[in-house]
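Take a look at this single chain, the form predicted alone, given in structure tokens.
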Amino acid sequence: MTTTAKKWLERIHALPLEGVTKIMNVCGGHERSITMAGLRKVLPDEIELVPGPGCPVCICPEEDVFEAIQLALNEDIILIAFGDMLRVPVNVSKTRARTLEQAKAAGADIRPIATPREAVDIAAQNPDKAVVFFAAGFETTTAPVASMLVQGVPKNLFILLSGRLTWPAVAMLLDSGQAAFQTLIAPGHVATVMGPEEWQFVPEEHKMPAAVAGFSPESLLAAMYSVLRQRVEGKAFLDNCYPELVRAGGNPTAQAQLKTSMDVVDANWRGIGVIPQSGFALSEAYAQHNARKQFPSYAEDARKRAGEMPPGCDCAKVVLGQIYPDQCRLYANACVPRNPVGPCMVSDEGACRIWWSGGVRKNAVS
């Protein structure tokens, strides 16, 4: 019989917790479910839920967004991107386009899409026009892009790839010795594709309790109970609390398609810096569809730096779980959804946007 959210809460409240335990959730979808279900309000005071680096829009490097804007403005192309990317700002003067949305208003042909399949359709419908797909996302978004490429795409479709792997950011935090959490909830959808084994390093190398969770309150609370019980009992292992979809080994077909079409490379994360072996790049076998090889470069090396968030924006600290969204200096002041300053207020997976949608409308530090 399925255990209800109420029963998991009762089990959590019955645990003999000592001191505060911080649980980091890596996935933006988890943070949205936690906030919208009001889980923070019903958990014991000894538990703090920390949003982590689970928003691909938030960490997409500024130079990639800038390059997409410049390609759309300066080349005779159709540029397509997932909807959230259109409002991500870059640091330029007010006289220049700061977002893809502003570039569209300036006359560039920019179109939002929801799935890679739409990219293929748009290219097929416009055979005499170059179509550039600005593909930003984590493994669950990048895997369909890989599948699309392996299955074959029109000659006029090019990929401006900004794909990232999730686990290296957590590994970086743990290796730094400055991780502000004691337990971890790993992303269920990533584990569905890549396998739960990717997260085995957390308990094995860092002796930290970990669990894979889905997106229902029941699955999240089960994962919380698991990591809290592990901590109480002095244990550390990886628990699969999303067995409905997560299987050992993940999805071998998706992994094979990623390996065929892409290489794993060192990659820059906005506001954080370069994380080794944390990014996807198109392999040489697909160079004919690589926008960076087929179009003039609009990249600016000066933009490839850590800490390139707008002045006063603390999105990087939010992404790393070092502060809560409402502790950012700009949150609910200069930065609100209708006028986002930082990327964490743009995306539906950004912690700041989620907290605002969940009713947190005041800044905690000002």
The other form holds:
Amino acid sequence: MTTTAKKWLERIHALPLEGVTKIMNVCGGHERSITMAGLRKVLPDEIELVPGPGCPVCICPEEDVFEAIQLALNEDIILIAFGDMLRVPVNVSKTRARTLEQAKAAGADIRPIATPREAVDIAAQNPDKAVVFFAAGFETTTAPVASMLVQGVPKNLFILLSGRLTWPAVAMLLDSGQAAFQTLIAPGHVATVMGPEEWQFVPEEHKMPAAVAGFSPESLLAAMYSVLRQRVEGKAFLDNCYPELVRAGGNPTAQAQLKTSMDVVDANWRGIGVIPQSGFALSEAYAQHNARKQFPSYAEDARKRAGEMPPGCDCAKVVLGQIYPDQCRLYANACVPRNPVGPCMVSDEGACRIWWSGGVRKNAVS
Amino acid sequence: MCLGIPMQVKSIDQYQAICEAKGIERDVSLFMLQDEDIRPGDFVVVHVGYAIQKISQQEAQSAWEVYDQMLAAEDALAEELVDAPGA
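Previous: the form predicted alone; requested now: the form predicted together with its partner chain:
Following is the full complex, with the preceding chain placed first.
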């Protein structure tokens, strides 16, 4: 741990904390830094760090993954997706493809990509073939998809969009009156693009201390100190502990590109349900690139209604911060990275996968 | 998925740049930063192949020092876990 990180830690230990304070983060990158730096072990016992809805792969609706699998299997297309999405399982009988990876093994042309530019390249290299880009992600990842569209894409590139906004999920938790946390650390790179102002509602409407953090232990500890000190002093404001990147207003060009190509709509979150104004959908001006309009829908109504996690899987509770990963019945038993049951064990940003990578093996409920 | 990496701009061709970090070069789109003055030698934070924000050299270097420490810690942990039960 660096000298700066140690100083923040000393300041946190010097705070007159009373009772337990839970600090929620809503970013897989934050949770990874916290776990890998071992911050939980060095903080005072009164502080609990809760991973919340910070993994876009985990909350991507099951019907969208199912749709992508079926499009790849039944239509004459190339299906591309960020690599994390290929191993996310859906609820179907074992005789059918449960993941994009299995659909690929069954003969579908499915290719992992690392950047939306690859989507453009693949479409340009295959002008006689339809290319469907299954694009799941939060604002930081959806903004580059918007940028790609606004810059111009080949006519044979279609987007199966599953983009989500992070703040409405936190608003939903706070509005429910059952939020199991007292302070919030807001995601640094989401705020870099969208601006920190999006999180102003946390202190203003809910009187809850909040701070935007970067991904280093220093920045995370500074944000934790900020929200804990606010709580001790009975204050609530939005602090910016990642000023080197997060500027007032965020990245206005990226926001304009999002606004040009996408609308904000009510959207389903896997295992959670519909959250108002929490999703991106391609705007009418880009309908010719909207895979949902240009291809048949394979997700039957029953699946759209269910949209749940696999049987026995507690990913929904993990995503909402209601339980810790090792409190899931399947964690480290039936659900391990090599054979994941729920999406939280698949993605590098899933809390279960991060805790496993961090060495947590014991299942707290077995 | 939302993690950005600081990289240095080596060359620019309209909205496409070649950026470098740790000796590795990548094609990076500057389309989201088209309203910023970006020149070769500048530093940007890159996420899924798109530069999302410009940063100073000092900020890029301090970010990489931290990432190096985190990567080293992850490597050490991964080695520890290789023979651990259930790994």
